[in-house]
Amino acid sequence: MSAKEYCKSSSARGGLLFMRSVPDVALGDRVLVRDHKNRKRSGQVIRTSNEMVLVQVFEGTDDLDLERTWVRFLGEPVELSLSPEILGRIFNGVGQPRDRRPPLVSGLKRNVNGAPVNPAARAYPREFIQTGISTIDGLDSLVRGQKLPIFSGSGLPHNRLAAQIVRQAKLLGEDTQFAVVFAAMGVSYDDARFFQEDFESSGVLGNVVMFTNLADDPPIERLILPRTALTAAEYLAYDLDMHVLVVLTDMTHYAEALREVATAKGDVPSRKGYPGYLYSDLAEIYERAGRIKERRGSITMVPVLSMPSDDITHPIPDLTGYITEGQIVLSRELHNQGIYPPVHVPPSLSRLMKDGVGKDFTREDHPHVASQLYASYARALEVRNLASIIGAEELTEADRQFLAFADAFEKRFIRQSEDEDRTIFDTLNLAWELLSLLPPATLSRVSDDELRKYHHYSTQMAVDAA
């Protein structure tokens, strides 16, 4: 550590703050702002050259007297204090206290920005992960070690949805909750309230690691908070040996917040102002998620991302897309008709889903299930919009048989409450009741031993006529 501090500050905007000439300074290097008030500022460097060293500064350059601003670089990276006392904490985007309490002390520190892993051993991910919700678990599982990101839209209810996930995700077969680390970025002082109190009220805080910046926070705490986070979730896995769930939400926010610092740092813009290396950026936080052969430990990861009028083929979400293994994607018309979650079922999928669902996963018809509920819901959405051109009264028996699965699959499948703790069982069952609806001749993506297991056909035709 020097013990040297240099006033050299030639300029500071958007968090940042720009030095001339400082010798022996590398990059990634942690730093201690002294204001002329004596208050103390972390910060990290992001550039340098013989010329000029560029400092980001994580509580932002505000009030800073340049001419009164000493700058002592600490010649190690940002690191996190470690231990099993972060389970039931909260902490703001440089690990420091937000819940009133004493500082974590440890002898343990790691690099935020963590290590590269060997390709050749990262695990494949499997195992199905239970979440409670029938169309994640029935149509888009999400399996230990994948990223499976959320791609919403402004006032729809993302956060609650993460907050479901977050209480209910269980391994199936197990008698083991997942370690959560949930990441807010930019969010608001009620956002950040109502993660707090649902997670007091769950009985989960004691097993969650919260990391909290709010929309008031400097912007630029938003680009150290996702590592922070992911530091902690790596210790949690591969030092503890527990299953995490990282819930990272809105990645939106923290693009943006990127964008700020990039201009400020005169990078040259690419599509709609984001630096070209806004995939890259994503890609180091995203991979980060996994498992490691020859580890119980894994990180799965869920990011939340709201995009910019409705727009999927946006950058943050089009660049995310290529990273992660699916999408779950909420729909702002089911939305307004009242229904939770609304899970836009179409464009949503799980790529990963194939290897951990099944007779040794969940149960043996689950793959078929699936598969034939989307194209019946699919055939069942073109029923709907002929009818809205031609009438209903015009359409086929077979047709308005389709548009009736179509509503009941919307209502009962889709719809259920933020406290409905579905297990995968519950799922299936319910999907046959909804398939039931349909003629078996109708049902070609399941067998026929499946058929006449499951489906019931002339028993529902006897109740709807009841």
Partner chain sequence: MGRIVEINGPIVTIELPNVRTGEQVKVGKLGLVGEVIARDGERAVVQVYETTESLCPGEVAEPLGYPLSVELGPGLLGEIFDGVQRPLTKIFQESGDHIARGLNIAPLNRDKAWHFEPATQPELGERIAAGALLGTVQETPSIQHRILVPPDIEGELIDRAPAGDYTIEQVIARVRDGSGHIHALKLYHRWPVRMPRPYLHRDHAAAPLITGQRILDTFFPLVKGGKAAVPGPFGAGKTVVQQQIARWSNADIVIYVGCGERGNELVDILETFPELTDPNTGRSLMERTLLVANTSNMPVVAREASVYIGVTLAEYFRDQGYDVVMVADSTSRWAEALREVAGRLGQMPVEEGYPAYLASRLSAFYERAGRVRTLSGESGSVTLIGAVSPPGGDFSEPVTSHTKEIVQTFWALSKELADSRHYPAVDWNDSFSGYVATVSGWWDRHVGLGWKEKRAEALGLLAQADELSRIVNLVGPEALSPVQRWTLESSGLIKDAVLQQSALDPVDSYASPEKQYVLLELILEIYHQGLDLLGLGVPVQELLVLPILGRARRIKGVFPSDKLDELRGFGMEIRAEFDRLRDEYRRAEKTAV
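Show the form predicted in complex with the partner chain, please, because up to now only the form predicted on its own has appeared in this conversation.
Below you will find a single chain and nothing else.
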């Protein structure tokens, strides 16, 4: 720490410190800021020339007396110390302990920004993860190495759902446990404690690393936190061969912090004041999920975000959806009807499902059943809409069957309890039970063979014919 200290700040706003004439400062370097009360803050150089250096201060720039603010440029990037001891620990966004235990001593440090994974180094994710949740396993399956976010809204049970996924996730026929990296950005103290207690009571805490920045912690730190957390995840996955499940919550607070800094920097806004580079910035985070050739470990990512005013076209969910490999969308309507988990099926999607389910992975009828449930539920919702206009009595016989299907699907397939861990086979059998409420002629997504084998009504007909 021999680097020279400068007292040359010319202005401070929105978490940014502008410094005049500091020579030869490299982009991305770590910075230590000491204020007039000798309190330390950390930061990073985000723009540099010999005339002006721009420092982003993670703890914010409130209450800085520029005349008495000393800045030291450390000549190294922002790094995280790593060792197997990180499991069971709690850190803040820059990797300092928050659990009143001593900092990690380790010679191994990594730049938290990482470097882009070479697409030629990736292995395609294909291993089905059973979460025990029918809507996910049956309709939008998660596979190892996928990034599958939960799109939620304020007051919806996204935390409970994320916690249930963490508790129940397992591979079929394997009992390797996931290590969990939990990254909290701007969440309330209660939410953070909910997760901690949940990990504790399910006995996984020793397998969890937590990085937390709470609602009353400085917002700028949220920009570095997911990067720090993912650096830990990469270490666990690729150095220690672990299968890692990363939960990032809430990405909306992350994006808001980004907007705050962008505005202070004077970046050209694109939509809703968010900078044009929000897409690439989010991608740097999300694309760190995956599988890599010849590596045993993997990173599966479940980002959670709340959609401002439940609007899925808002830039945060929108750009996330353009990057991630699907999304699980929660519905306020189902939630208000007391259905947990309130998964809104039509807009939910898993893009990696196609290669992780079916004959050699789950069961041969799985892909068709999923597609059929989607198609039938879509039609059923149309019928329900129609019934609300013209009255159920006016519906045709076939339409009335769809109406019954919609209700049963929501009450029995979507709804399950928080500790209910359904196997994928339970889920598929339940699906057929529900599809059997519909006439086979309307089921064009499943094959004749599957109908004969699983559809109750067709089975009955075959018996009758014999």
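Take the two forms, find the largest set of C-alpha atoms that superpose within 1.5 Å, and that set is the rigid core. Positions refer to the first chain, counted from 1. The structure presented is a predicted model; accordingly, all values stated were derived computationally and were not measured.
- Once both forms are overlaid on the rigid core, the distance between the two CA positions of S10 between these two forms is under 2 angstroms.
- Once the rigid core is overlaid between these two forms, S309 does not reach a Cα shift of 2 Å, moving by less than that.
- Positional change of R271 between these two forms stays under 2 Å at the C-alpha, relative to the superposed core.
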